[in-house]
Structures are given as structure tokens and as C-alpha cells.
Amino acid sequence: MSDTYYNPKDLKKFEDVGEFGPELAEKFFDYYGAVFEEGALSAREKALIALAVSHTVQCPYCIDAYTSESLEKGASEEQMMEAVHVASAIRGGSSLVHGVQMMNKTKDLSM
């Protein structure tokens, strides 16, 4: 039993999700691999984006994986933290902008 709900050792079992549905898992992992190939964005840039998104979706496995990946691809600690702050700003801003919806509804109800 783990001391936490998310057992870091389970990250290594990610590819095992195909055990109960190999066809879809194969398609997913083919796509996943293709997404992270060098392209218009470098592997380092993609790792930093993945790290930021990992924080936004609050996936501990992803945070562990893309912290390691970012370091392996040459990202600095400062770049990684900046990516996390960008994700935090977007997440906070997306919550705050929904205040406009509340304001619109309030005005509609007040009329």
C-alpha cells in the first residue's frame, strides 16, 4: 500500500493500460509518440508545454514525467518554473473570466 493516493511507481505501468483494450491503447500510444516527435516545436519546448499542462490538469504522474523529460531535454529550473507560472496564470484567468458570465446573469436577473 502507498502512503499517497498516487503511487509514483504506477507511472511505469502507464503502457500497461493496453492490457484491457490493446487496440485503442496502441492507437493512443502511436499518436502520443508522434505528438512528441521533433517538429515545428523542439522536444524541449514540447516537454515544457507538457509540464505546464500537467500542472493545469493536476496530474501528479504527468508532473513527474515531464519534470524529468524537461530536464533531460535541457530545460533549466527557471524555465520549468516559468512554464508552471504560465499555466497558473491561464488557469486563474480562465476562472476569473467566468466572472463575466456571472455578471451578465446578475444583470439579466436584475432587469
Contents of the next structure:
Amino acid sequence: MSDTYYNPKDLKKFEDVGEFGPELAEKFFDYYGAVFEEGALSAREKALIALAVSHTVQCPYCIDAYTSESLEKGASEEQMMEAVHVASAIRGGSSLVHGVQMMNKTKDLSM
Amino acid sequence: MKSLKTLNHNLSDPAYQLHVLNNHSESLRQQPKFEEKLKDINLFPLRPTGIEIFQVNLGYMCNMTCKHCHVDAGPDRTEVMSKETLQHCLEALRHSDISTVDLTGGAPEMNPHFRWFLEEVSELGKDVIVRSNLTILTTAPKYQALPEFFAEHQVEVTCSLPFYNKSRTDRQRGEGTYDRSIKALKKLNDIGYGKEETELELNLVYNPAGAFLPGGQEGLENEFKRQLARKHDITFNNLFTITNLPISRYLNFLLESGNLDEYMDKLITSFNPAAAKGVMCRNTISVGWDGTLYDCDFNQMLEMPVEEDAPRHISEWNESELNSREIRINQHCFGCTAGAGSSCGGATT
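Can you return the structure of this protein in the form predicted in complex with the partner chain rather than the form predicted on its own?
All chains and molecules follow, beginning with the one already shown.
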């Protein structure tokens, strides 16, 4: 048994999650596959979005997978880091924008 | 940077490379063999579909020492094809319907008989491809004059450019490579290569700069075209994506970076039966610098000549016997069958 919660080798077992519930897993993977096909956005752009989101949801498996995917799809290091900064800006901004709620409440409560 | 051969590195021994690919770890020992995968799809033994491409390795001498080079080429390599062997090549081509002659190396331009040989091949009416590293075209005056010579003979120029930016290109191929490559590409463009209005074909070759596979060829080609046009006003015809095969200096990189097991696993799990049917060894013959015949350039570097029953030297050329040979394979062959497939002409599916 692994002594950490995250094991890099578990990433390859992702497709096995259907073992405990094949029908829903199949629906998910069909959807997942369709999402990442070339569309209005290129596969490279989708990989960069996925990379950014991976940082926001702080998923080590996803960061691993979409770093490789972004490289394979031809993204540069600069583009990948910019994607991470976009995630960071939204993540930081989402905390900061709640400051408005704090300010509103403070003003409501203040004389 | 010196070649593995000059360093007397243990990976300069092809037998040791094959041993590593098959036995380096428990994971590699347990992987299915390429032969088994071919048997699963009724493709074993692998046989030619007919030789269409005559690839000549003019020598391992090169002005560069790229980190991923499967040839282990470099300025310190002295192996160069002799005029006598080149004449054997011409004799074979003279009596063959083979349509395409593909000149590679090392830097093929550094062979002292390069211009003469190219003119002779051209006179035979064959299509000629030169695989250029680009930077050689920016060195001595005799090399700087080559683009015009290529144009005069309607040669297809296929150039290495691992990435559309400087940092990744220089990391793989050496400091200053990107700027010199751009300079050479501009020169080729200036004389009409890669332009829609001419028939002078300019293709780029993309090799991943690391332990990952090339993505979709079309998507990468679009991105390369967009970036090179935007940054440098450079145009080209096609981008060929080529998977790095775990041989020589790239194998050394995989071992030193701890990526070998995972990379082989990726190649093997990405095995594509359609790509296997279209592997380049089925329509190509590779002539080594000393005239030895190989199924492909990769088998050449692993010193795996064509099977014993077939003619093994260009001086013994017999096309019909070569067309009925059994192609030799090993674990490195997974590199040509992963994903969309890989060949000197890019993806195969």
C-alpha cells in the first residue's frame, strides 16, 4: 500500500475507475473524449485550458497529464506558464472579489 | 559536445543499446515484444511492399551534436561514404524504377562528393530529397551557395527545426542554432523555396525536445506556420512530425533523465496497427556510409543489416531479392508505430 495519497502510477489507472460503475464511467469518458476533440478551439488551446484548470483544482494527476499533453500539442513553455498565471489570477481574483462582500457587510454593520 | 563514440561511452555499442531496451529494468523485461504485437495483427514477419525510397547516409560527420541524435553524429565523426560506394549507388539506381533518393547523414552536405552525387542522381530523373540541419547552410561559403544549387536541381529540402522558438530549439540542438536556422530559412524563402508560386518544396521536421510524443501533425504544422510567419515572415510547405526513437544519444537522455521506462511504456501502449502497416522500412532501403544495406536508418545505427539471405552490400544490389526479404525488428521499432505513426516523411496515418 502506498504511503502517500498520490502515486504517479495511479494516473494510468484512471480508465479503470469504471470497475466499480462501468455505465457512468463510460458516459463520462465518452463525454471527456468529445470535449478534447478539435473544435472551435484547437486541441492545443484545450490542452492549455486544461493545464490552467488543473492548477486551479490542484490535481497532481491532471497537472502531470496536461503538461505532457500541452508539450505534445506544441505549446511553448511561455504559453504554459501564462496559462498557469491565468489560473492564478482567477484564483486570487476570486478571493479578492469577495472582498466586496466583506466591504458591503462591514458598511452594513458600521455606524 | 563530443559524440558517444569519441567518449567511448557504453551506449556507443549497438549491442548494448539493444540489451538496455530489452532488459534495463523489470518493467522493460515485462513489456510485450514488437514481434508479438505484429503477430497479433498478422503482420509478422514484416515484409517490404516494394522499394520506393532509396535513402543514402552520406556519413556521420556533422557540424552539430544535437542531444537527441540517433546517429551520434558530430564534427568528431569521420565516417564518410566514398566515391566508389556512391558509384555503386548510382549503378543500383540506374537499373531501378525507384522514384525517390533521400540524402541524409550527419550533415550530408559535408560529404566531399555531395554535389557530384546529387547532380548524377538528378540526371537519372529521380526526385531528390536533402535532409539538411539548416545551420550548415550558414557556415562556409561553399555551403552558403547550396540553396541556389538545390533550386537549380529542383531538390526537395527537408530541414530540422525542433521548435518555433529559440529556447527549446537551442536546448536540443545547441546554442545559436535557432538564429542560424532562421537565417537559412530566410535564404531558402528568398530564392523561392516554400513559396506557393514555385515548385521548390521546403519541409520542416519536428522532433519533440524531450520525453514526449509528437502531437497531431496537422495541428503542429498550423502552429509552426502561424508562429514562423508572425515572428520571421517565413513560409514552408509541410511539417513532418517524427517520434524520437530510443537509440544512441536520445537513449542516453532517457536513461540519464530517468524517463526510459515511462517512454517505452508510452510507445508500446500507443501501438497503432494502422501505423504498423505503413512503417517506412516497407518501402525504403537505407544505404550506410560503407555501402551496407539496412531496412531503415535506425537499424543502421543499431548495426542490424538486412537479413542474411538478402544482398547485404550496395555492390551486390538485387532489388527483387531485397523486396522479398524479412525486415529485422526489435523494441526500438515501437517508435515508428506509436500514435499516428512516424517515418522520415512524418506521420504515417
